[in-house]
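Read the single chain below, which is given as structure tokens and is the form predicted alone.
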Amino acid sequence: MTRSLRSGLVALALILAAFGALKATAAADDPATIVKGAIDYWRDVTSYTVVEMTVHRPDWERASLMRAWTRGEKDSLVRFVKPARDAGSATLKVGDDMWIFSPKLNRVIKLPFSMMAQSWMGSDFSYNDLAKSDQIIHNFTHRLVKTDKQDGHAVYVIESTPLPNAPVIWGKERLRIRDDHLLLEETFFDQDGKPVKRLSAVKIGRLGGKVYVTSMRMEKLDEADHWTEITYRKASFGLSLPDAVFTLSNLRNPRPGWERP
């Protein structure tokens, strides 16, 4: 091999490491990537989650215990097992239905696109926000605001803003996500552009073997000390779990065997 033909694939080689490199910068920093990694990364495959959820209002807080239950972008299910007088509440999203059980009329209903703005259970969350995980990546365009730092991570602010007709209802939305995926900040913007709600992480720690938001705050930026903090006690991640949890069957009656799989 001569010298000047080495030279020249010394050369095209460097040129083709350096357009991997390119390419693969330009995909991490790509706003829609970060956005289904942070949503891939927070429900995985699967989950099981035993989730304390506390309402808090200037005069009054409420505490109660759910298990949820997660596959892929657009089914979970959650089931309140305390206090007593919401044990066996359960909201089930399959696709882009959902329903909800009350035990106390022995009703399963089916939520109408009317009541998806709606508080869920009494707390800052609304339905909407339980469909959320797969409205944000579908519904949405992201563009990339800045890149700030925070404790060694790179943090991407990226602005979301609803597609044409995209059946959603806030004007926009602005994340802030950490480069390990964790999501640390969501502020809802209303069709004027006025903030109206935020969620923001409270603590990070490990747990079912990753590291994750154990805790986050949902507050109403209208209300003062009106908010609902959602405490993580147990998950697993990447569990094999059948058909049959996410059905109309299952949200009324539980099988046993699947409250702690």
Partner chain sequence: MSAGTVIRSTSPQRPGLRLYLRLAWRNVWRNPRRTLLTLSAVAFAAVILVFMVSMQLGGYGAMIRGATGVFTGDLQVQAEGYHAKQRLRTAIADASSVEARVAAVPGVTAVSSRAQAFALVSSATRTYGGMIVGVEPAKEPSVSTIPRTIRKGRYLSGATSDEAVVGQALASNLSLTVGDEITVLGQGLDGSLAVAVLKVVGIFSSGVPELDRQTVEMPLASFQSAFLLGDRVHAIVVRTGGLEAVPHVAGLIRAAIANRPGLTVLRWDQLLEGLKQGIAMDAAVGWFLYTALVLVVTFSILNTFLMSVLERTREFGVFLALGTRPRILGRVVILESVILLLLGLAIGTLAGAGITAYAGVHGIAFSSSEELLAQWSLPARIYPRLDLLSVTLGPAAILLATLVAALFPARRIRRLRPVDAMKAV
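Positions refer to the first chain, counted from 1. Predicted, not measured: the structure shown is a model, and the values here were computed from it. By rigid core we mean the largest C-alpha set that fits within 1.5 Å across both forms. Compared with the form predicted in complex with the partner chain:
Core-superposed comparison between the two forms: the Cα of residue 119 travels less than 2 Å.
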Second form
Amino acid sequence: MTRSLRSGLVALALILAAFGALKATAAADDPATIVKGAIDYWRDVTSYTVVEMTVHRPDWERASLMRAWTRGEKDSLVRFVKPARDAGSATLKVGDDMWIFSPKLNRVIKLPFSMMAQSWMGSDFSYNDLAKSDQIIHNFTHRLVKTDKQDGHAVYVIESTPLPNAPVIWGKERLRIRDDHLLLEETFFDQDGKPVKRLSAVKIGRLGGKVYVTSMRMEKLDEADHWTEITYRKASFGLSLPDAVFTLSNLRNPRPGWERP
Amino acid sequence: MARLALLLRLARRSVLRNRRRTLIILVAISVALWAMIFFAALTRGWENDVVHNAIFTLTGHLQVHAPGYRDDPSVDHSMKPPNATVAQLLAGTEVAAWGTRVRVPAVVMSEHDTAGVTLVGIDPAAERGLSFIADAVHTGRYLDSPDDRGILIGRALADRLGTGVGKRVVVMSQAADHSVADRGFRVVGLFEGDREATEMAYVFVGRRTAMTMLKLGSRVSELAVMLRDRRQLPAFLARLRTAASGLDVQPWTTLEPMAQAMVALGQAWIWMFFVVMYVAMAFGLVNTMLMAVMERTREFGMLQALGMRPRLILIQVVFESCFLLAAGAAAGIGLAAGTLSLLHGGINLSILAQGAEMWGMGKVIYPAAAVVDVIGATALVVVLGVFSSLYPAWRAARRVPIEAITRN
Amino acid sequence: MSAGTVIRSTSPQRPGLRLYLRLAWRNVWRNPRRTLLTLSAVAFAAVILVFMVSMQLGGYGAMIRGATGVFTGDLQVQAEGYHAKQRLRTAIADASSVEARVAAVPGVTAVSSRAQAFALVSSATRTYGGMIVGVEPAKEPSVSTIPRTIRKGRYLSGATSDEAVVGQALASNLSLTVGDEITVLGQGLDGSLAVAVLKVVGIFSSGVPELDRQTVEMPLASFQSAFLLGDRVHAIVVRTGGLEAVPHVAGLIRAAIANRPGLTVLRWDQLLEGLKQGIAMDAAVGWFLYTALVLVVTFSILNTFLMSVLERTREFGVFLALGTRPRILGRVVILESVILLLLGLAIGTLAGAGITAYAGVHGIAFSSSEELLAQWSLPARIYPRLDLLSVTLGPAAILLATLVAALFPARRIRRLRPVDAMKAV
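Output the structure of the form predicted in complex with the partner chain; the preceding block shows the form predicted alone.
Time for the whole complex; same chain goes first.
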């Protein structure tokens, strides 16, 4: 290679590298990417978690324990372990469809659309919330409002507005995402701009080999003492989960062995 | 002929002779007729409301569906759009308006609440003259086209969901492939129905938007037709059934059987009331005529002695009652016309709204006097009134002259 | 007046009532035909009014009984706030003791408890939303007519815990027949999944669309266990044996459960608000019709009264000239009218009562409008209700109006000048 050609190539490579770096930093600041990054970080390619859920109301409280498997953005299986009354009940989501299994009925029921707005297991999450956990990525446009500093991390405050015909009831959402992809807060606003409910990170720790929001709370803002808290007890990420996990037969008959891969 | 004129003059003079008595019986006749017409108008107003609601809410004069749709009005029972034969029939002169719709159960969600509704995908232009929706939007705007991406919801539903014009709601339903179909719609207009139930039950979107959302392709749920003249329904129905063989074609009377039943019931009540009022009035009329006749025995006796035949006396008395009846009827009709024009804007039932809904009425009832009722009531009163005055007339006519003259 | 009847009294006191009555009575029958016609007019109006008011009251009674009998009951005890918003949590705790206490209240003829929730009902092929009602199989038939409207199969027997009856429209939507299995999926008291598998033992058709379209009834104990309610219920349904007794019994029940806070007693008209309004509307139309009838009859017979005074102008003139006070003449005339009216009303009321009583036994059939009437909870055969109100209301109104009418001719007498009067023809 001639000297001039080599230096030309080096120069080109340097420029491309610089360009790439520039793009990387720019990408880091692109709110859509930040949001997708947070969701992907939370769900990972695949995951297996053991979750404790506490539903709290002014006059009662209920705690349950469940195991959850997720794959990609859309598939998930949740099976209840405790309390004994609910043990064995499970919810399967594949694509846009959801099924419920009840061991007492020994039956799998496909969730009709009329049930989607109902609350899941009495919590402050609806079946729709569960089904549409990825909708923040696809159905919104995002705007970086500001960048805060907290505990030595940069926290991106992002305002997300639903696309015109997106099936989203909220007026807008406000997200606080840390620079290490942790979703610290998600506030849901009605179309008059009033905040209606909020999902906030309560505890951050290490789980499954990464820094993770180990406890989060969903609360209704106009009703005092109404919240649901989710705490991760165990998590493994990036496992190779067989496709058979996310099937109706597995929903009905859990195979042992995929519990602790 | 001259005799008739004379009798008329005599009759009129007798009637006017005793003003007070004439006035009193006139009041009785006119009140009776006024009450008859008014009650009939109220009942007809109610019937019209019920029938109008049955036809105009969405049903039309007849509807076409895929077989099985009426038992299970879901996306599973959709049909292809009208074929060439049917289209030709629909282009005929008897048809005032027609349109196809997508119509399936759905759920509407806002930030605050959820409601079960029927999602109706329409061609906005086709609904003019076919159903109430084209004229029912008073806030915001009507839909532009079958591709319009907005949604029309009822005012009561908007209140319940805490939403309004300019806001978005999410509609969820089942698509043709059984997946969950959901979509955000911007509320572009609020409609008002005659009944709150209508406002809560239906939401309207563009038909093509609905087809896309539900993955229907070009299939629809129903075809509704409005004829120019309701009486042509049976004939048209037969031809449409032949043209649309394999599909379920039904008239509004089958789709909304209660409306018909109410009309029949109302009719019966009207005639019962007519008869009662007539009898009540007839007593007074006969009594009055009798008295009028009795106190003129001398006069009649004299006329007879002078050569007037009994038959003519009878006719004269009958003429007298005719005058009374005609005048009373005119006054009664006038009173009724006056009262009805005062109530032209309708009687507002909103205080008793739930009670009104129980009887199938909307928020306002518009009394409507049907010509057939006015004529019927008047004919009943006048004709039967004349008939009942035959007795006094006969009594007047049969006096023997000498006895009559010498009677004190 | 026949000769020999003394007008001016011989004694210093005023003439007695018996004298007036005799005079009036004779006057009344002086012109039998006219009197008969007037009597007929009054009697006719009385018959019509007695019958129509009885039909109305009977109809309303039937409507209310029909509507309350199907499902609502005469009274319900509920937790405060349940009627406004039906939340599973808004329930009556320790329900069996409350029910026992209510059952002991005098005037209560039947009691039954219910718990209900909205849930998904699935058959083998379809899923629909429905209202699941837990009922006490032995007691429910005494407060609701649904058990009697079973078209296929039978009602709940109470022996098995996993049986259900389904409304006809819902059964056909779900493609169910007797013997099929349905699953119920809802949310329990603490939010956990409430599930039940039930066997359809009967399909009912109450005639009320809302009930037939979405109701599934199952044994209360199974409902409470599936929805984790424990001993809670949502409504204690009460029957009192008569609508008139309702307010009184409601008060007694309130007193009986006063020691349990957070409970409220609701009457049928509070539970079925639309029904009460609907009846009010119909009553208003009825009033209009009756007023028109009374007016027409009043004017019809006004002429009679007038005539009977005017044609005796000469007589009155004579009496006045003889020194009779005008007031006395006036009283006699009024008495005549009163006798006439009372006689007519008596005949009419008796005849009306007779006809109504007969119809009350056999009922008036509206067979062609059967389905329509069922919409308003009315049976195809309506029994007019004869009671003090329906017998006296119409006739009293007629009496009032016609008496006022009778006063006018009587007043004319006062203004008579004897000399002019005597010259009248």
